[in-house]
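First, one chain by itself: the form predicted alone, in structure tokens.
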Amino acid sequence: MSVSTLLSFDELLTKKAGVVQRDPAQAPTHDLRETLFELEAKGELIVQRVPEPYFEVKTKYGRTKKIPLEHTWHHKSCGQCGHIPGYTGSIFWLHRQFGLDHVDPTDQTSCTGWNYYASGASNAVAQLAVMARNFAAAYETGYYPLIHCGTSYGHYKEAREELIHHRQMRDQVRRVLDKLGKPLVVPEEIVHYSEWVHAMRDRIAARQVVAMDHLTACVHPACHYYKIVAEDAIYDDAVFGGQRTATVTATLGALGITAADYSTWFDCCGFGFRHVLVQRDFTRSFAVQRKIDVMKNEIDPDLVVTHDTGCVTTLDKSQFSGKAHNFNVGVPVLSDAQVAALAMGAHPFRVVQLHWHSTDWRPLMAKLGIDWQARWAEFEADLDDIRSGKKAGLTWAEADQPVVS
């Protein structure tokens, strides 16, 4: 399939093929940080600055965005912790491998994205107050929020705009926070964990012990990352000519993996948030027929890589339905953090926890030269020790030791 065919959507937007020319003056909104600092000067809120050291990256319209290296407060994901624990585990494992200061908070709440996107059980002020309470909790620790979930990331970016542009909402949210004894705090940047992985990609590659240059992957860019407040996503003209967000794809490139293009790259994974609750069969059909089946027929990749909880869940756990109906499925789906951890030698079960994934990952392990049977025996021995009371659970010392097959 030709590049011009694949770029037809962008041609509609730009009236020409090639690299998209993004003029900062044409961004949908101005730099929100300017307004944030103005509101802070008026005493309306506190702006939490990105701590040093930080990376500087370019967003869609050329704005410089700051990504903190460490001193991060990890806003975890409901779906990752509940359905894909190796996703969260890999993010924390990477931080520990590099010895980076970070906090795994115990007082974080859900972002309530389920209400925000999928029900009428809440209201705007309640949503903003939940966001502000979490940001205040991070601020009180002195650590900067790093958002694990793409949905939380997109939700918070939209909610932040509401808070900034509507004084009445700020006043109502402030009254809620006053009752909690917490300040109204808004971070200078809303930062997604995959942006941190993107910024760290060369350091991760420098410590790579598992060769991956013989792999081909399809990237699913998460809608909640780059379609919501689109001007805040990271882009690079060196990645698909600037036609795609650079996150994930640039990380794979640093690890030697070929990121192959496919015709339905722009489509949702099928999760859609409301769809997955009220039209589960539609979600599964869309994931199989518009995404996985297309990837298999056009590219036949070794794996699919994405950077959001719902995307990994939907693309991985929907394939059983496609298999039942004889669609061309059977490709493992991992997050960029899991792939990075595997590249650095993370244990496939103690850390990456592949056994929580539904689609068969064994062919991928074989292609990577990882003796998954030996690693599984080690993991089962861990479980036996826990059942017998020999130990309470896995220690960091056990999980953090890289495994070189």
Contents of the next structure:
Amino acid sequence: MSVSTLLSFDELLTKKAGVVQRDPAQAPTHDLRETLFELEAKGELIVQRVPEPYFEVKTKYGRTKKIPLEHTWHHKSCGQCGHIPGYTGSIFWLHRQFGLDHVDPTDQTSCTGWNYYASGASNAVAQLAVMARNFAAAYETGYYPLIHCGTSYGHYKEAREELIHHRQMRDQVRRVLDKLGKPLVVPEEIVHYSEWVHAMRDRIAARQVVAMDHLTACVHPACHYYKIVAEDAIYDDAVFGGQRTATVTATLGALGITAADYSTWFDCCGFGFRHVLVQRDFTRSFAVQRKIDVMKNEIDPDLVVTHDTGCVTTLDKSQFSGKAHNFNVGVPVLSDAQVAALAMGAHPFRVVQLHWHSTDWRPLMAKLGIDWQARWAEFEADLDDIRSGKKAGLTWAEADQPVVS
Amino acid sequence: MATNAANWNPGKITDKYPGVPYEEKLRLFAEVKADARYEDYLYGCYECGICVSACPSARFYDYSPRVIAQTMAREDVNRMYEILVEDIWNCAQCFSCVRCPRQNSPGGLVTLIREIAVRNGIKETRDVLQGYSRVIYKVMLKGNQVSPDMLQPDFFPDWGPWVRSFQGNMNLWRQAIPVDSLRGVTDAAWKTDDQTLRELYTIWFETGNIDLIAEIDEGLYELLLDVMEEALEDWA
Ligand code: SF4
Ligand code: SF4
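Next block, the form predicted together with the partner chain, ref. the form predicted alone:
Up next: the whole complex, starting with the chain shown before.
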């Protein structure tokens, strides 16, 4: 075979991008929701229905998934709230901008899955019971769970499968819930906040005030979003030929950002659960050498966008040590919600809380034409007021207003 | 010579832990197999290595998800013990390996084996988790894995000067968050109701989760017990 008979690089990419045929009738997995409704009919559990209005999307095998647009109970993420509060803040800010009914509960624990994956210091029934307690708490309010964390989302999808398939586990969980005086409730769909952002992307784009069509981003898809119970992630034939989850990439597309492909797209970020806390040599090596350095060398993006707690933390915080080893690093890492909020004019510090990110975000602000020095001066004035006791803290009254219009 | 039961040693494995009785290893193996999820995670193994190509830990450690699946499928009791003592702690729990054409989940097997290593208070497991106790303390008592006050320069020196500047500003910055449930909270990720925490503690007791902690860190166990029992007494 001569070299001329080989496919060119572009032809190869085109070939790889062939649209995937999705036919729910041919799906290799059973639709769990059918079993859920059967269990409900037998009186084993309650299925919480997705409230209207909802948005319909297609998942991996062509099944339809309902994404609630409002009346949502926000199952927060401990890593986001604890270490990247502008991530949580941006999700709430977007809901407030659109006037969508939602609750921010204090009757919520994390899924505790991070610890379970890290240490094994728990057990399956305890994990199911934590999930079931949170779902029952949401059900009692009448609001539908919207899950902020990628790991909670993946963990709950897996836990839901276990609940459905293992009668003994169901009975054990029910006994624990009886002690708590709570019913066994399973939502009809397990929904990740980035799916909500995906569903809202055209409405967000319609209110975009900061142009982003001169930006190039690399998307890092969260492993626990699309690898655990893979069939439940959103796919769209218009995104990467339908071969990769469309979540995040489609949102960036709606905002005008070019989401560029890179060769380690499928790799994890290196978070590792236990590793990121106590064995970070692995985490920072992987994050820098397999993700950031590759993105920089192949694409040199303006930003990296992802949709999970651990991914933002790992990819952002690991870059410092990469610099010391002369790797090609230095690109800000944001969540899709933060990017969407910035696009709609959110305050970069009051809402997006960029000061919690360690990789330099200033060049990105400059490229977006956001006067970050002026915004930082405003935020510093807030801090002065808090320091002097003039105000107890920042509130939505000061943060709601878009600062770019 | 034909392969037979006596000479069959597929991985040419030498027993790295000859001091541990085979019966003890067999007991642990049986415990893994008895887990309700075992059948969902292992259907046999083609030994194709697709999982290895996707595995981040295989790139940086002497570790292979194929070996995990293969060892379990071949019921290699000695090698499983080695996995339980050593290999499992290399796994990043990313589940990239679920692209397995046999529908295995080597990462899921690791989760099970870790749980059994903890439940049995294996010495090496206690050692591995020693530095991790403060996270367990946090998750058991607060229901959150991480909190702002865990971001200390001593623990995160490789995150650069940002951590030091954060520490100096933590209290102020936490007040400057508009989300009601987050504002001002530094020892947890968000404000959680007392009743919610009592329910969480009830779960830890009712599911035997608290007893697992005794297996890996007795001091931590006593500490947790004190706080939880007091909170539950108040409730009663
Ligand atoms: S576990 Fe699956 S992917 Fe890995 S070697 Fe075995 S069959 Fe192949
Ligand atoms: S879950 Fe573990 S074994 Fe599987 S790919 Fe990730 S690191 Fe490798």
